[in-house]
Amino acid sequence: MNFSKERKYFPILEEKVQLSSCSQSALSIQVQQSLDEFMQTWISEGMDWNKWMVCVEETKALFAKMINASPEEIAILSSVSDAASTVASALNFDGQRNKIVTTELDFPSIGHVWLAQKKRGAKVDFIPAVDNKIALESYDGYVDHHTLVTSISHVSYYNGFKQDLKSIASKVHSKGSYLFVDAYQSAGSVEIDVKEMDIDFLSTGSQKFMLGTPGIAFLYVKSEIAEQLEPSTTGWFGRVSPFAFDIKQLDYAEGAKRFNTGTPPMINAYAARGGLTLLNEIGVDRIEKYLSSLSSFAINYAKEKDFKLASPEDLNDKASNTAIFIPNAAKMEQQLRQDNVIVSARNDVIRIAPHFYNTEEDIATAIDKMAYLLAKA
């Protein structure tokens, strides 16, 4: 499989090696053109609210298509933390089903959202990570009939560990728990079918494998669940008729729209539309297969250079991100940047996270430069 034609869509690759899709993907000409379209309306029209809202709706539909949802099941917010907060605000922790289960591998801000619910009566349990992984059977010991919501990352931000969403959904649903999925590290690089996987809530943002910018996030809420919930973290776009401007009427829009809050992030929606259009044209299934081959290469090449991996070596348990233990990883990231290689450090690892526009040569270049810098130190 070869994406040499699509690689030309990313101008930065002519001068730099960008392997940072776990943090920020490279800018494509399609996203740049979409951003330019927004800017032109702002320059020439001052504002074009109707056109901007059309773009928001188009972007929502493109995301829905990518995860096999309907647009009515999608809300648009500014971050995954905001999405988790509005979901949390719609849950009631007063009864016996007041437990939240999450994991030690989840992104901290999501854990903080759930911890903030303790003052509302929630009890929060963290499933421990063993060897930077969460065993599937761990859910049996932590999720019980007191669990209201189980919150997990599809793919770990730290080391790319990938979880089996369908199996976990089956386990937690058997105990009566909702499943909330943070897909920030998977959407755009791993196939997601929210219907086949039976997911209740799923949220992700645009800046990583979805090829966009920070400042926009998508929240999927299963249609059967949405109408049962009324979020208290809300805003005027969560109303039945936002433009009625009725300050005294708190009604809730149909479906996932009730989880919208304030004014949608217009320019970010334009960027997201460009990225999602490209991803849907290529096909995430093709991208996932290609990234699996790059993962295999990264694992083998890093081991060949005597690096220690924080990522799983079994490709069934791993997404694009290959995390390599590095002393003073943040310093290494800056040194590589000076040498035109863009990667992302987290704690004690350097994360090499290719997308479809990357090659084995890109990965070898990054690992060779890391080996040289360590030998030189």
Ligand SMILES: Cc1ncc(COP(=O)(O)O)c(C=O)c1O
Second form
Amino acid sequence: MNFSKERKYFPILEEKVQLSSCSQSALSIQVQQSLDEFMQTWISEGMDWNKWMVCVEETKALFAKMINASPEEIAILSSVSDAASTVASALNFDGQRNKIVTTELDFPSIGHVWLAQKKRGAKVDFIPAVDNKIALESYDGYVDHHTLVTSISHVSYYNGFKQDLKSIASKVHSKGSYLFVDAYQSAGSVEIDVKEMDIDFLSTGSQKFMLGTPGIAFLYVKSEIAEQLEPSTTGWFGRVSPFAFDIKQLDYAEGAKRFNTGTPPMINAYAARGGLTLLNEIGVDRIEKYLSSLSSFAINYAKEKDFKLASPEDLNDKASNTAIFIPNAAKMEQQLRQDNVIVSARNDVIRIAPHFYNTEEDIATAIDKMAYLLAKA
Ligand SMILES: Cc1ncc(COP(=O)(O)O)c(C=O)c1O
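Moving from the form predicted alone, what structure would you give for the form predicted together with the ligand?
After this comes the whole thing, all chains and molecules, with the earlier chain placed first.
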């Protein structure tokens, strides 16, 4: 399987090797055209809220389709951190069930949101990472009948470690805890079925494997749960009738809509619509299989060149990102960029994060250049 036809949708690939989907994917002509459509209406109409809102709704439906949800189960926010804050604001930490369990491999911003709930009575526990992984069994020791929410990354931003959502959902539900999933490093590259996996909350944004821009995030809330919650981080788009402009009426809209806050990020919805259309056309199942074969190549090629990996080597535990230990990773990122190779550094690793438009050759180019630069230093 290869995506040589689709590779042509990404003009930058004629000039550069872009392997940074864990941070920012390459720009496709589809996303650019969709953004142009927004700009054209702004230029020629001055303002077209109705049309822009139609795009927001279409984007929501495309995202819902990708994760097997219904559009009524999706709220639109501006970042995954905002989505987590909105969920946190709807939870009550006053009672006996006041514990939040998260992991050391989660993205710091989400940990910060949960730590901020300590002022509201929450206790926060971090499951430690061992060998840069979180063992499935470790949830048994941390999640108990005092746990209100367990918050995990589907795939870790640091090293691409992938967790088994269905098994974790079953474990945390048996203790009465909600499951919040940060899918920013998986959505668009790993199949997600919120129904089959029995997820309560799931959030992701458009910038990484969903091929769009920062500034828009999606929050799935299971419909049975949404109706029981009233987020205090809120705004007019969370109301039953935003355009009633009734300042004295705090009613909560049906379903996940109640988790909306202010005006949706319309321009970013245009970009997200372009990316999601492409992903749904290609099929995330095919993308996931292809990325697994690229993972296998990246692991073997990096080891041949004597690099040490921070990523798991078992393909079942890993998504696209292959993280390689590099002494001064930030400097290496800059050096590679000067040589037309775009990767992303985090702490002590360079993350090589291909999407479907990348090839084994792209990965070999990046690793060869890293080996050359280190030997020269
Ligand atoms: C897994 C994960 N979650 C959350 C974030 C932060 O998302 P946002 O800036 O939209 O809050 C990132 C950003 O890199 C991430 O990788």
